[in-house]
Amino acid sequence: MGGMDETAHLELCSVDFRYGGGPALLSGLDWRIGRGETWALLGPSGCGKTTLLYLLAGMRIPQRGNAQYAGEALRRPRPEIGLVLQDFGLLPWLTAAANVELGMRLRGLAPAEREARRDGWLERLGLRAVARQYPVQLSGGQRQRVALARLLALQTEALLLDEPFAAVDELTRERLQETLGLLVAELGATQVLVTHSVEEAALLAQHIALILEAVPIGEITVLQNPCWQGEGSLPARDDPDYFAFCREIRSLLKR
């Protein structure tokens, strides 16, 4: 099931995945992703959402069936499609400039382009004023905007995000809310949200998948969100539509 794009960006098709000889995940999954498509993805802790995010950056091969990027097989990460995990990924030894230029660095960029990528998105995201300290010394909101900074750095065409904003305070989860809804608008890109939030699913998702059954996962329920404007144009958050979709989807949920 997904987006409405005659040529889907990610796709799987009829997956199979279990871990080692452990109890199968997901048989038989159906899920398309169409370019540029914006998708939250909610279900129950442990039921499988981050195994998705692994087969769609080509992380995990499945047993049967095919992760597909652009209609061709994923059997390795590509860099078209760049991950961000729950613990940002930095390397503790690596000032924050250092830990935006690493991935770049990785792919053989030539000095010069890696720089003013670097100094670019550190400038983009309010960074530049820490742009010499380590992990250590910044704060939970500021260490999501160098994970960030790092892989909008890569010029990704696909962002997968697995629950990025869990580890920060309400406010600044706002702000990087708004933050990456604008970004990601502005750069056309495909991105899948995991979360557990339903608010901010509603929020920042232009497609709401929801896993309802129990493993192995055979389908993904779909909505559409009513209050979707596209462009960069988040939901107002006391807008009555809003809180009405949010309701929806919770009594799925609970079912």
The other form holds:
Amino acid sequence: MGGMDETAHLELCSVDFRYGGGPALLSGLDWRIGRGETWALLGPSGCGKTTLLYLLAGMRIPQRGNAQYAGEALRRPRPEIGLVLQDFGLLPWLTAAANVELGMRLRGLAPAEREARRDGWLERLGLRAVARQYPVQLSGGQRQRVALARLLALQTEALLLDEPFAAVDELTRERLQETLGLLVAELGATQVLVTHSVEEAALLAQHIALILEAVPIGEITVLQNPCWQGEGSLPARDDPDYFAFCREIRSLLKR
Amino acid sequence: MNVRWNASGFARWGRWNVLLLELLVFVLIWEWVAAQLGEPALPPPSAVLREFWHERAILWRHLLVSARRVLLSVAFSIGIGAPLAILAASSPKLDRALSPLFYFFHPVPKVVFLPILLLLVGLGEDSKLLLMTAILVFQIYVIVRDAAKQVPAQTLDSMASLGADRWQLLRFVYVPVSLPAIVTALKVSVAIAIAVLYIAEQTGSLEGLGAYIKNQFQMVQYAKVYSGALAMSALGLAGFALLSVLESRVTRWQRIELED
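If the one shown is the form predicted alone, what is the structure of the form predicted in complex with its partner chain?
Let us now look at the entire complex, which starts with that chain.
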């Protein structure tokens, strides 16, 4: 933004990672994410996208190298970083409202503050009517919005999202994508979105990180989104430049 | 009148009505068989009910003694077994230390140690409560621990990313996920406790329904034996009814899933 050489917001430095005695997934990987940048991470299934997100969230510790938040090595989850998992991670025995409040309760916010933020986000994400329902009573899109509300209520500086819209129908997905784009811009948050959808990546991120190698991954390829306007206005879905960019990503992934 | 016995008609008629009808048929058959046999060991239900009413004050006194023993032993067992099971499910180290032991002793028929317990602890309340607790605590541990182990890894990851510490994981995940199993364990425990109590009260006890039944049996008062059995059944049913209320509260989020 200012073109200064400031510390990265989130960074992986020469990271090696494997699960237990499994095969190496990452080998000497570097990835630098600046403050307020919006990223999408694309790659084939099983290539370790979710693992990368877990490392950035401080939930897995690399065997070599490290993950850093604002220059500090991540050894555990930090309150500045929020993560939404693929299955949304809602607790089935709590109502939608209680799920939204959960993160704030765990972090010890005062009840009045919690309720104010909870009600604000339920309202903004159109969840007021289902606030007292349990996750099993909600549609996929509503569950996704509850998870999003829980994350946004924490006012984290970095939002990590693991295929957040994979389980919802097309129309719901489009509306949620627009909501997310707006909110991320408004909050000025750093975003890392893991997705398997080329279109979604080109829509919601300024920087596209591609995993083109087989494991162990030693490098990610970075593309700049030519259609990116910022300020929460997403590329038009029928823009020829947007189509062209999607085609470019696709041809790279196929190689 | 045209009664159609389709499924919805049956449901509308109500499970309670069906149960009452079935009980009525049972009692009628019993009455008829008892009249045919004329056997003192099988008095007709009318005689049993008459005796039950006649003995109600004495039965009530014995029932209170038995109920207290059931309540205390179940409370001790759940108080020891459930927290241990939940802690073990949440901590691999503790699980490795405790679970093999509990699973090893669970199938051992502890009721056969009653005579030894009587020798060591004496004939009083302690030996009965100790025996019942020793039987129930293993049962409860096994049921609750298996349920608490079902927490998906994704849920734990999600909680960790929200910054949950160990106690918060217990409070917000392991305890709520175990509550339905705890109620199931309580139901099983009440049934087992009453059965074990019946045996425990046969030896060296003057009070309690088990003692009452044994005494009446020795005095060849068969209708009273049946009255005692009726009172013991009532104790079990009351326990189940109370626990069903509790169950419907703690499993609300599960029942909604079934209703959908």
